[in-house]
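First, one chain by itself in structure tokens, the form predicted alone.
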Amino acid sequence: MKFFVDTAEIDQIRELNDLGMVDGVTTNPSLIMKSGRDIKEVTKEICSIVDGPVSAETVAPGAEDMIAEGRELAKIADNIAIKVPLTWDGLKACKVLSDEGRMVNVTLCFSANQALLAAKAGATFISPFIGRLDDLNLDGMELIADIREIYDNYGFETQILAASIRNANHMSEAAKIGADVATAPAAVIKAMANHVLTDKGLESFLKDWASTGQKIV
């Protein structure tokens, strides 16, 4: 499974990229706001760091304006994936932009029917929002499984990009189900390394090593 980091913070992206833990980046208007930077400026810098897709989101409500914004965002770098919402206008924009050979990430997906429409419209990525479904006591992972089954049934090439990831368990569950990509905040990706038994074992090893009085260097 590919890891995308869901942030517009350059330091976080650099750290994970240097470790080989980033295959792409997703941004949205809220993350751009938090960065406090100009969308084109910060997106261009992100694209210079990461080789994989960098999602930049349109904000217009209508298809024609979405298409215009998408074309403008695509000028930033070759690895831009244009994000459009899963609305009827968003699907229209997806079709036009994907037919032009651009990567398109259709976001805010909450049903298998929506995912099917996005694949038919030529989406490169479909972004089902796991955490927001869980917030409503619905099973976000069940949605991932349903989309996986539908896409496999018909050979759709649209990649399932599990989004709204809240914790490390979401990452492993999405991987087991077969999501192609998961996008998560940097803190969630780093938390995947944590385990209480690892900490306990390391503490024991270091205590025993200290008692030997030895040094390696």
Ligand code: E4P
The other form holds:
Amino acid sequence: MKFFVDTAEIDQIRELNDLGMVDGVTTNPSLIMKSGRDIKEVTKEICSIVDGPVSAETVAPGAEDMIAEGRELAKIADNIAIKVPLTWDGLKACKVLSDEGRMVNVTLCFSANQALLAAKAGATFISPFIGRLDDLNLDGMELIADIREIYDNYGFETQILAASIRNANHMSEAAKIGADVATAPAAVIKAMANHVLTDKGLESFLKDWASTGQKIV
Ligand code: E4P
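Okay, that one was the form predicted alone. Can I see the form predicted in complex with the named molecule too?
What follows is the whole complex; the chain from before opens it.
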């Protein structure tokens, strides 16, 4: 499973990228707002750090304007994936932009039917939002499994990009189901390293080691 980091914070992207943990980046209008930076400027900087796809989201409601925004965002760098919402206009924009050979990430997906439409429209990525479904006491991970089954049934090449990931368990669950990509905040990716038994084991090893009075270097 590829890891995308869901942020527009340069320091966080750089730290994880240096460790080989970043296969791409996703941003959205809220993340750009949080960064406090100009969308084109910050997205260009991200693209200069990360080789993989960097999603930049359109904000126009209508297909024509969305397409114009998508083309403009695509000028930022060769690795831009244009993010469009899963509306009927978004699907129209997806079809046009995909036919032009651009990467398109269809976002705000909350049902298997929406994912089926995005694949038909030629999406490179479909972004089902796990956490926002869980927030409503629905099962976000079940949606990932449903989309995996449907795409595999018909050989759709659209990649499942599990999004709105809120905790480390979401990452392993998405990987077990076979999501192609998971995008998560840097804190969630780092939390994947944590285990209470690791901390406890290390503490006792270090205590015993200290009693030997030895040094390795
Ligand atoms: C994905 O592309 C979105 O930017 C993101 O995963 C949304 O996550 P949230 O529901 O935590 O805002």
